[in-house]
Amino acid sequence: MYDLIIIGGGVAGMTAAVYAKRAGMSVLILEKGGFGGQVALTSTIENYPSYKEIEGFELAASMKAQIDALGVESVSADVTGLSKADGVFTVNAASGDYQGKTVIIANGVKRRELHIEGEDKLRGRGISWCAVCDGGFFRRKTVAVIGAGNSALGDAIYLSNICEKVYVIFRREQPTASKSYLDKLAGLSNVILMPRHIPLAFIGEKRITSLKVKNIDTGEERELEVGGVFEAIGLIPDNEIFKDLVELDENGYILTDSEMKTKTEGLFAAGDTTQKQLRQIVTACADGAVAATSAHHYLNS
């Protein structure tokens, strides 16, 4: 049995592991994908203290090396359930069941999908949710990015360096990304902004060949010949399996107090999975540190 089981190996989860391990706790992290979460899927990070800029994968790898050096045990596992009986938590996963005295839910968020024609058929066949992961497959091709926020424009900037042309499709008049992204985008001649447009369908047989879009002002529909499409339309929580042990807001985020406690004693939550105003690396780090400290206090009490 572990003192602490952390569900999720993103920034919040790995920070919690550092603080818990340094406090003398036995720690297990269960992560279904790659360690680092959304950070590992980000190209360049410019707002993390102590780095003028750093690649997301590099920062994630550095964090993983730190918890490995501390002796934190980690398992690649997709968590399917969580329960508590007689003061002990049982975490169910595809790789088996794990028991802990405390648990921190730090499972982050998942990418939002469009749910339009052709998406299921062409998933992984030209449709991607990660420009950093898959951008190299579209070198010297024309691609499209769907979205208007920081993630979308960050993807477009990254792809502009390897793709011939990048369409950016969004329904608003202007992108919602911060000024730093807009300033970088202004000097890129191969990035074409398409405001007031929405995607209607992905077209192709074995791979995507075009994207049907619609101008929402004129009603005009057209097909853009593209070799790939990157969806960057936001993130959503995935907390249904925890709903009996935590309180969720109307959007599915976990409610905690200032000490990252949930409604169940010994169960904490941290990072993007929680209800919060700002979802950034620094806030995930802070959440993880507070959650681990609260878990340590709980055990000692």
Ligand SMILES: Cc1cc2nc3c(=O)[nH]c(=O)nc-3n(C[C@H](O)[C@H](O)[C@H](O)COP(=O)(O)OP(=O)(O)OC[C@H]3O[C@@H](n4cnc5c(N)ncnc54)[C@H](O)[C@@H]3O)c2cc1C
The other form holds:
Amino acid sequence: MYDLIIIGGGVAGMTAAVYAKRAGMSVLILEKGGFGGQVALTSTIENYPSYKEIEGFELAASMKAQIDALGVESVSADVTGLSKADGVFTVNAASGDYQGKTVIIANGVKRRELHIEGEDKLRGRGISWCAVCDGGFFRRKTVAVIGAGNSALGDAIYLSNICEKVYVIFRREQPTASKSYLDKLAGLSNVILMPRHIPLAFIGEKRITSLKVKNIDTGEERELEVGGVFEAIGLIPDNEIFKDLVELDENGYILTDSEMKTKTEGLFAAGDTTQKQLRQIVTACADGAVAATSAHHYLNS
Ligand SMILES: Cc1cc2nc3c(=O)[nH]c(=O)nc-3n(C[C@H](O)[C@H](O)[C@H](O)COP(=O)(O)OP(=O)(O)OC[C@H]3O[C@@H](n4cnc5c(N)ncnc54)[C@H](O)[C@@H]3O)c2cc1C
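Swap state to the form predicted in complex with the ligand from the form predicted alone:
Complete assembly follows, chain above in first position.
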């Protein structure tokens, strides 16, 4: 039985692990993908205090090294269930069940999908949700990025160094990304912005060969020849398995108080999975620190 089980090894979960372990708790952290979560899949980060800029995977690896050095137990596991009986939490995962006196949910968010024709057939065959992970497979090819925010433009900037040409498809008149992304994009001649366009279908047999798009002002449809498409249309919470133990807002984010407590005693939540105004690394880390401290107080009360 652990004092604390943390679900999710992103920056919120890893910061919680640091605070809990240093407070003398036994800590297990369960992560289904790569430790670092979204940070590990981000190229350059320019707003994490003390670094003018740092590569995402470097920051993630450094946090993982810190929790390893502290002796936090980490296991690769996809959590599929959580329940509480007689004051003890049971966390279910494919690798087995784990029991803890307290739990922090730090499972972050997942990528939104387009749900258009051809997506299921060509998933992993040229359609990707991670430019940093998969960009290298599209060297010297023409690709498209769907989206207009920071993630989409960050992907386009990253891919412009690898690919021959990058189309950026978005519904609005202008991208919604912040100024630093727009400034970087301005000097890139191989990035072609396609405002007022929506994707209609992914086309290809074994791999994607083109993307059908539509101009929403003129109604004109055309096929762009592409070797890959990167979807960057936002992130959504994934809290269905916790819904009996926590309160969710109308968008599916977990409601907590300022101490990161949920409606169930001994159960806390931290990071992007919670309802909040600003989803960033510093706020996720701060949530993790507060949640772990609250879990420690709960155990000692
Ligand atoms: C492209 C991009 C660029 C960004 N750039 C910046 C930036 O420059 N500066 C900044 O401050 N923020 C940036 N952000 C936002 C920042 O990355 C997030 O706010 C932060 O990483 C959230 O951390 P988290 O730990 O809450 O969640 P996540 O990073 O989402 O981590 C959650 C972890 O939980 C794991 N998990 C999920 N479900 C389960 C399960 N069932 N079982 C086990 N494990 C599970 C996931 O695999 C993941 O590793 C960016 C985000 C993106 C997508």
